[in-house]
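This document starts with one chain, in the form predicted alone, laid out as C-alpha cells.
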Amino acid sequence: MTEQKEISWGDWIKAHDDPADNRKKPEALDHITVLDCSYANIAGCFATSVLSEFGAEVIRIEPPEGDPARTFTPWGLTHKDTGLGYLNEGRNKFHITLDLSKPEGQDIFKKLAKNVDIVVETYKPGQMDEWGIGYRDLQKLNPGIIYCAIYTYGQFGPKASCGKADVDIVDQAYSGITAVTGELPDDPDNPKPSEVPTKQGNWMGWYAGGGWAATAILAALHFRNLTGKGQFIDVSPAEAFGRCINYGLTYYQEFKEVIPRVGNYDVGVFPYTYFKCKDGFAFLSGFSDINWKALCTIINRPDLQQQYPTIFDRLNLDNMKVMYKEIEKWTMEHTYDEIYEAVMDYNKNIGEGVVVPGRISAPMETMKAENWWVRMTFEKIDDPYYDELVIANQPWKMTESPPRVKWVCRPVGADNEYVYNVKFGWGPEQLKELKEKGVI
C-alpha cells in the first residue's frame, strides 16, 4: 500500500482501468446469450447494447426486410444503407432475419430461445404471447429465461391494450417531464410560439427505458445465480423517464400545484444556469449563500449579495429574472476563458465559497476535447462492414471486467449463415429454402 501511494491517484487509477487495455481483460457477461427482438425501438436496442458491451452474445432478430430502426437518421442520410442512429446501437451484435409472424419463424425462435439466457422485445403487449413465443410459452421450455418486455404503458393497466406503438416522444410526454421543459413564458396567458412544452433533444424516453431495462436484467441475472429462477421484466420507458422527474411529483403531492416551465432557471437552486458571454454561453453555479457571496465578489456586485442574501430570496422567480439580467451584464463583457480564469482564481486564492464554471460545447467541440479521447469516451473503430467510424463509447471504466466495443454494426441478415449454422447445423440449401419462403 505504501508503495502504491508513491504515485498520484490519477496515474495509479489510469494504470489499472485504462480503457486502452480493456481487450486484455475478462468480460463479465461472456457466458450470457441474448435474443434482441426489439422492433422500431431504440430502448430495446440500447438495453442490449449495454449487455453486449459487457460481453454478452447478442443475436439481433430483424424481419426479412430489416428493422425500421435502421431508417432513423437525420434528413434521410445513411452510411452504407444504414441510418446514423442505428450505427450507435448495432454494436457487438449478430444480426439475423426471422419472420416471427409465421409459424415456421415461431418454431425457429422457440428453438433459439430454449438455449439463451435473455429475451428483450418491444412489441405491443400480448403480441409475442399471441404468436406462442411470449414469456409463459418460453419459460416452459427454458425455466431460467429472463424475459424483458418494453412498452410505453407497460404490460398491464388501462392503457396497455390501447394499440399504440411505443415511440420516444410519447414516452417523454407521458412521463410528465415534457410539460415542465421549455422556455419560460414572459406572458403565460399569451405565450410566444417558441414558449411551448419541449421534448429532449435526443431519444431520452427510449434511452431511459433501455438503461433501466438493462439494470433490471442484470439484477435478474444475479437473482438467477442465487435461486436458479428466471423471471419476466415489465419496463415502461415513460415510467423510466418519469423516474428522473426529481422533486416535481413530491411538490405536487405537498402543495397541489405543478411546477411551471421555467426554462433554464431551476426552482430549487439559483444561480445554476447558462449566461450569454462574448463567445457563446457560460454556465455558473453558486447557489448556496456563501457561494452566492463568492459570485457577487467575482463580478464586483456586492449590492446583489446584499439585496438577495439568502437562498429563499433567490428562489423567488421574479427575483431570479432580475439577478439573471444583472449577472449577464458581466458575462457578456467577457469571453468564456476570461470568466473561467476569474472564477478559478477566486476559488484558488480566496476560497470563501466556491463557484463552478462550465462551457456550452457544440458537438464538434466536445468531440475534439482531449480529456474524452484520453478516456476513450470517443474511439475510432475500423469496422469490417462500415469502415472507419468514430463512436461514442460506453461510460464505464472498470479495473477487472471492463466493457468494450468490438464492431460497430452489421447489415440486415449478415449473420444468418453463421448463427443458423452454429445453432442448428443448417447448410446453404436449408437457408435458401427458408429465404424463398420469406421466413428469413
Given for the second form:
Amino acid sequence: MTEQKEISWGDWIKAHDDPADNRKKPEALDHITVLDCSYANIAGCFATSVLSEFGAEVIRIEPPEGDPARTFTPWGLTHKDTGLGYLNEGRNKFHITLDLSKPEGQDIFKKLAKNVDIVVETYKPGQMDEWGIGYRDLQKLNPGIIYCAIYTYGQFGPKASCGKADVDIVDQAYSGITAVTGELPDDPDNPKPSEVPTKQGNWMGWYAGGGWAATAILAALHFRNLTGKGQFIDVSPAEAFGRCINYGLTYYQEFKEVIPRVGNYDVGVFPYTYFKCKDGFAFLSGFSDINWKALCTIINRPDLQQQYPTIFDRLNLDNMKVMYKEIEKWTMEHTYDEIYEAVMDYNKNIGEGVVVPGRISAPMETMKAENWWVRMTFEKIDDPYYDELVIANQPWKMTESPPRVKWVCRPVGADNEYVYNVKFGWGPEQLKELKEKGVI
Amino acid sequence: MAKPDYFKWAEELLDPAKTFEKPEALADIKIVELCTLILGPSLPSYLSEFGATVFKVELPGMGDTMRSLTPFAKFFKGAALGWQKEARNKYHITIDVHAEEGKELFKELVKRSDVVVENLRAGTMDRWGIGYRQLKEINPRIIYIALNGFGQWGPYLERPSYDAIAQSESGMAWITGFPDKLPLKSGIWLADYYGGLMGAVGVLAALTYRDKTGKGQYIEFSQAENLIRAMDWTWLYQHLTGKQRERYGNRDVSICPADIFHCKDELVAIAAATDEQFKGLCQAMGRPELAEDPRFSTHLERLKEENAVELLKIVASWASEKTYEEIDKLACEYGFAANKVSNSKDHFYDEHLRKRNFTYVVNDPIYGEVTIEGIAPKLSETPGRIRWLGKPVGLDNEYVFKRFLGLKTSKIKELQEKKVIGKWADQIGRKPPEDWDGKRGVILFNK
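The form predicted together with its partner chain is what I want next, because the block you gave corresponds to the form predicted alone; please supply it.
Entire complex below, previous chain first.
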C-alpha cells in the first residue's frame, strides 16, 4: 500500500504495461489453434492477425499458387514477392499451401480441423460446404469447433446467394457510412467530381469486418469454456462497419430523412472540425455550452457566444457556416503551435470549460513522431525472411498477457515442412508426393 | 456452386427469429461502465449484445454528455439519437463517485463484477481512489480497461483527445478524401466506434486468459493507436519507399479495378480483386479480350499507374451507360463486386438486412418499436440481441441497488437525499418521454 503513495499512476502503470517487456509475459491464446483459409480477403487475415498476436497458433492455408491477397498492394509494389497489404497481416502465422478443391486436399484439411479450435474462411457462401469441409462436416469431427465465415452479404438472407465478390470498397459502400462521408457540393447544381460520397482511405470495411469477427470468435470461445459447445459465426464486413454508424435508421424512421453528408462538419456537434491555420490545419472543438464559451473567450469573441448560446443554436447548418468563418479568421492569424499553446494555456490556467485542439498529421509526420516510438505503436521488426520492416502494433497495452509480433510474414508454403511434420509426422518423401500431385 | 440446401441449412442454423430461444455467450459477465460519449460506452454496448450485464454509471441529474448529442438537435421522443443507440441493453444507474459514499457504492459493484470500463483522463480514477490499483485489491479477478486518446503515459499524455483528433493525429484523415480537397474526417465517429470494438477484443482476450489462469489484468487502450494499426499498408509503404501515402479519392490504389462510379441512376462501387473476378467483369462489359491484354492480364500489371488509369476509364465509361439494376445483375452473374452507395433509407427498406437483424426492430418498453442498426455477427448458438435502448437518468437505481447490492429502501432514500444517487434533471434527453406513465420500463415498480 505504501508503494501506491510513492509512485505516480503514470509511472506505476508504465512499469506494469510497457510493451518493451511484453515478450517476458505469458500469452492469452497460446492454447488455441486456428486454421485461416481467407482467400482474397483482408478481413479474414486481420481477424487471425489479432488472434495470433495474442499467442494463438495460426495456420494460414493458401492455394499452391498463393493467395491473391498477396497482390493487394499500391501500384503493384512488392517486397520479396509479397504485396504490402498482405505483408502487414501475415504476422505470427505459419504459411502452408493446400489445394482445398482437390479431394486429397480436403482430406488433409479435415485431419487438421479435427484438432483445432477455430476456422476462419472468406469463400463465397457454400463453397467450403460444397468441398465437404464446411461447418456441417467439421462439426461432426470436432463438436467444439468455432467456425467463422466472412462475406459481404453473409451466409443467409435474400442476397446471400447472389454470387457477387467481397471487396473492401463494396463493403464500405453497402455499410451506409460512405453515404455520410464526403464534401457537400458548394454549388449543388454544379458539383465538383470530388464532392461525392467518399470511402475511408484505408480498408476500413475489411478491418471492421475482421474486428467483429475476432470479437465474435472470442465471445464464442468463452461460451465454449463454459459449455464445451462450438458454433458457427456469420460476419458481413458491410454490416460490421455499418454497425459503427452514428445514427441513421432511427433518424429515418422518425423523420423520413437521411442524414446528409456535411464534409468536415458534424451534424450533432459544433464546433468540432478542422480549420485552416497559418501553417496547416488545426482541429478545434468546444461543443457543450461551457466549452463553447471557453473557445469564444480564447479567440476573444464573446459576441459569438452570445449569438449562439446553446448546443441547439449551434446545430443548424447555416449557423455552422457563419461560426466556422468567424473562428477561421482567428485560426488563420496563427500557426498551429500558437493555437495549441493558447488553448492549452487557457485549459490549464483558467480552466472554465475545456477546448480540445489537435493537429492534422500527414502519415509521414505520424511515423516520425517520437510519441509513437516511445509507446511502441510502431516497431522495427527484424524479420527472418523479409528483413527490417516497420509495423504498427496492436493498441492494447496489458499488464498480464499482452499481444506481440514475432515475425511479419512468410512466403507461400514456407512452413509446409514444419506444419505437416508437426501435425502428421510427414517428412520430405510425403511432401514430395503431395507436391507432385499438386495438392501442396 | 453451393449445394442446393446450403442456404436453407444456414438460415435454419442462424435464424434470428429463434434468438430468444438460445443462450448468450457472456451471460455470466458483469461490466461496470464509468464512461462518457462513445469511445468508452460503445465497448460494453457491443458486449451487452452477447448477454453481458452492463451497469452504466452516470452522474445524478444530467448524466452523460451524450444525452444531448443528436443530429440537428432533433430528438426522438425526447431522447438524443446519438445516446439512445449506444446505451442499448444497459442498466442505467447514477452514482456521484466524488462523494465518499459514492466511491463505496461503486466499489461494491466492482466487487461483484468482471470488467470495469472507463474513458476518463489518464490517472483520474486513481486520483479518485477507484482506479485499477485500488480495485484490484478488492477484486483481483477484475479486468479493467481504460480507453482514451493517447494512453496512460508517453509524451502526448497531456493532450486531450476526441474522435476527430485520433483521426487526424493518426494520419487517417490525411489519407481520406480527394487530393484537391482538405483531409477528410469520416462521416461517423470512427475512432470511437471502431475503438470501442477493438477495446472489446482486448477485454475478451483478457477474459480468455482469466478463464485459463484466474487472473485479471489492466488494459490500456489508445484510440489513435488503434487507427494507426488499421491503416493497412501505409507504414510498410513509407518505410520501404520513403514516400508518403496521400489521399486518392475513391480509388483504391492497391486493388484494381476498385472505385466508385456514376452509373445512370446511382453511385456504385465496383471492384475485381482477383483474376477470376476481373475476367468476369470483362465478360460483363462485353470486353473479354481485356483479360488477355498484357496491360491487364495480371493484378500486379493492372495496378501500375498508367494501366490502372486506363482500366478505370474503361470501367467508368461502361458503368455510365448502365443502370444500377443492370450492373447488379451482371455482378451476380459474373462474380465481381458491386454495390450502390447505400444510405439509411436503403437500409430501412432492405429485406436482406432486416432478415439478418442488422436492420433491427427493438421493442423498447419505454419508446416502443424503434428501428436501429442492430447485430453485426450472427452466432448460431449464442445469437446477439437488443432488449431496450437508452433509458432516462437513474431509472434502474432501485433495481440494481436492491438486487445486486441488497440496499434497503431506506438506504436508497438516504443516498438520494444526500445526492449520492438520483434521478434525471428536468431537461430534454435526461427525462422520460412526455407520454410516460411513470411505470413503463421500471423494474420492481411499486404499486
